[in-house]
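What follows is a single chain, given as C-alpha cells, in the form predicted alone.
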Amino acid sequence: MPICKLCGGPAAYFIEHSKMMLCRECFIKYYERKVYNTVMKHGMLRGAGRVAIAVSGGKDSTALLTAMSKLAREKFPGIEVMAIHINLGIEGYSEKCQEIVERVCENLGVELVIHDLFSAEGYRIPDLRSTPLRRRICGACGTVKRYLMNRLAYELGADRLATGHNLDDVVELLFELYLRGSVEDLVRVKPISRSDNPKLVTKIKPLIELTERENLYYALAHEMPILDSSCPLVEGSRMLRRKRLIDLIEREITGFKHMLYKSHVKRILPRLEKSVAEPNLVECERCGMPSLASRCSYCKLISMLAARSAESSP
C-alpha cells in the first residue's frame, strides 16, 4: 500500500512533478498552503476588501472558490468573498455548470451572482457561430467572459477578480505566445495584473502554480460535484492540441511546466516589463469600459453579431 510522505498513513494522491504520495488530509493541507503562499508571494490580497471569484462550474474554479473562501475565513477575515457565474447558453452544458456552481456556493455559504447571457445580453455563445469567428469560437468566448467578468466585478464593487487559471493553462498560453513572438501579450502573462483604472479590476490567479490534476484531487478530496463533460464547442481546438503536446514533453522532462513558468516569471518577465510600455487605455465609445482602441474588443464582437443577425432577418 502506498504511504503518505508526510504522515506515514495510507496515501491517496500522487504529485507527479515532485514524486510525492500524500493522504487526503495531507494533500488538502499541501494544496491550501500552496494557494496561500502564492497569494502572499505576489501580494494578491494586499489592500483588498471584496474578492469576486469567477466560477464556471469546472474543477479549477470550484477548487479555487473552496480554497479562497477558507483562506478568507482563516487568514483574511476582513475580506469578503463572492462568486460570479456566467451562463453561456450552451444547450445541455451550461445548465449543468450553473447547477454545480449553485450547489458549491450553497455548501460554502458564499454569495453568488449569476449573469444569464441570453437574458441580460440577448445572445448565446453558440450564436457566434454565425459570424466569421466561428472557427475561433473559443477565443470569442474568452473575449466575452473577460469583458463581462470585469464589468460585473466592477459593478459589484469588487477590488479583486480571481480566476481559476492553473499552471497547465498558463504554460499552454506561454507556449503559444513564445512561438508567435507576441511580446506585447507575453508581458501580460503574470500572477497578478494590477490596475489603477477604476473600471478595470485587478486580476489575480491564485492557482497559477497548481496543475489541473492537483485541482482535480482537491475537488475529489472535498467531494465536490464535478462536471462530467467538457464544453462541446472546444472539441478540436488548437489549445487542446497544444496541451497534449506539453503533456508529452512533461513526461520526458519532469517538471517542464514548472520550469517554463518560473523562467518566464523570474527571468524574462522583469526584462519585458522594462522594455514594453504599458498600453494607454481609453474609454470605449460604445460601452464606456476601458479599451485599447476607440471601440473595445467585446463591442466589436457584438457589432459583428448584430450585423449578421440583421443580414439574416427577413
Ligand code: AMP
Second form
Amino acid sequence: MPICKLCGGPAAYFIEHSKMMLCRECFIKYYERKVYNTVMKHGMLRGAGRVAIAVSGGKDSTALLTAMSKLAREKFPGIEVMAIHINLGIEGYSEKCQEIVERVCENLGVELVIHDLFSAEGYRIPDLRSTPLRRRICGACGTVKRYLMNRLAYELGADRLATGHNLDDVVELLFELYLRGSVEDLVRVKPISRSDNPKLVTKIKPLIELTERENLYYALAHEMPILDSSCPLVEGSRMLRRKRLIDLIEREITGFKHMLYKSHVKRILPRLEKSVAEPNLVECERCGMPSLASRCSYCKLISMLAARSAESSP
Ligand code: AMP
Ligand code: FES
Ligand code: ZN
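What's the form predicted in complex with the ligand like, now that we've got the form predicted alone?
To see the whole picture, the full complex is given below, headed by that same chain.
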C-alpha cells in the first residue's frame, strides 16, 4: 500500500510535480499552507475588510471558497468572506452550477449573492450566438463574467475579488500570450492586480500556484459536490487543446508549469512592468464603470445583442 511521505499513514493522493504521495490529512495541510503562503507572499489580504469570492460551481472555485473561508476564520478573523455566483443561463449546465454553489455555501455558512443573468440583465450566454461573437462565445462569456464579477464586488462593498484561477489556467494563458508576443496582456497576468480606482476592485488569485489536479483532490478530500459535466459551449475549444498540449510537455519536463509561471512572475514581470505603461482608464459613457475606451467592452457586447434582437423582432 502506498505510504504518505509525511506521516507514514496510508496515502491517498499523488502530487505529480514533486513526486510525493500524501494521505488525506497531510494533503489538506499541504494545500492550505500553499494557499496561505501565496496570500502572504503577495500581500493579497493586507488591509482587506471584505473579500468577495467568485464561485462558478467548478472544483477550483469551490476549493477556493472552502480554503479561504477557513483561512479567514483561523488567521484573519477581522476579514469577512462572501461568495458571488453568476447564473449564465446555459441550459442543462447553469442550474447544476448554481445548485452546487448553494450547497457549498450552506455547508460553510458563507453568505451567497446570486446574479441571474436573465432576470437581472435580460439575456443568457447562449443568446450571444445570434451576434458576430458566436465563434468566440467563450471569449465573450469571459468579458461578461469579468465585468459582472467586478461590478458585483464593487456594489457589495468588497475590497478584494478572489477568483479560482489555477496554475494550469495561468500557464495556458502565458503560453498563448508569449506565442503571440502580446506584451500588453502579459503584463496583466499576475497573482494580484491592485487598483486604486474605487470602481475597480483589487483582484487576487490565491490558487495560482496550485494545479487543477490539486484543487480536485482538495474538493474530493472535503467530499464536496463535484460538477459531472463541463460547459457545453467550451467543447473542442483551443484553450482545452492547449491545456492538453501543456500536460504533454509537463510529462516530459517535470515542473514545466511551475517553472514557466515562476520565471514570468519573478524575472519577466518586474521588467515588463517598468516598460509597459499603465492603461489610461475613463468612465464608460453607458454604464459609468472603468473602461479603456469611451464605451467598455461589456457595453459594446450588450449593444451588439440589442442590435440583433431589434433586427429579428417583427
Ligand atoms: P473561468 O474563466 O471559467 O476559467 O473561471 C475563472 C474563475 O472565474 C473561476 O475560478 C471563478 O472564480 C470565476 N467564475 C467563473 N465563472 C463564474 C460564475 N458563473 N460565477 C461566479 N464566478 C465565476
Ligand atoms: Fe462561459 Fe461556457 S461558461 S462559455
Ligand atoms: Zn460600460
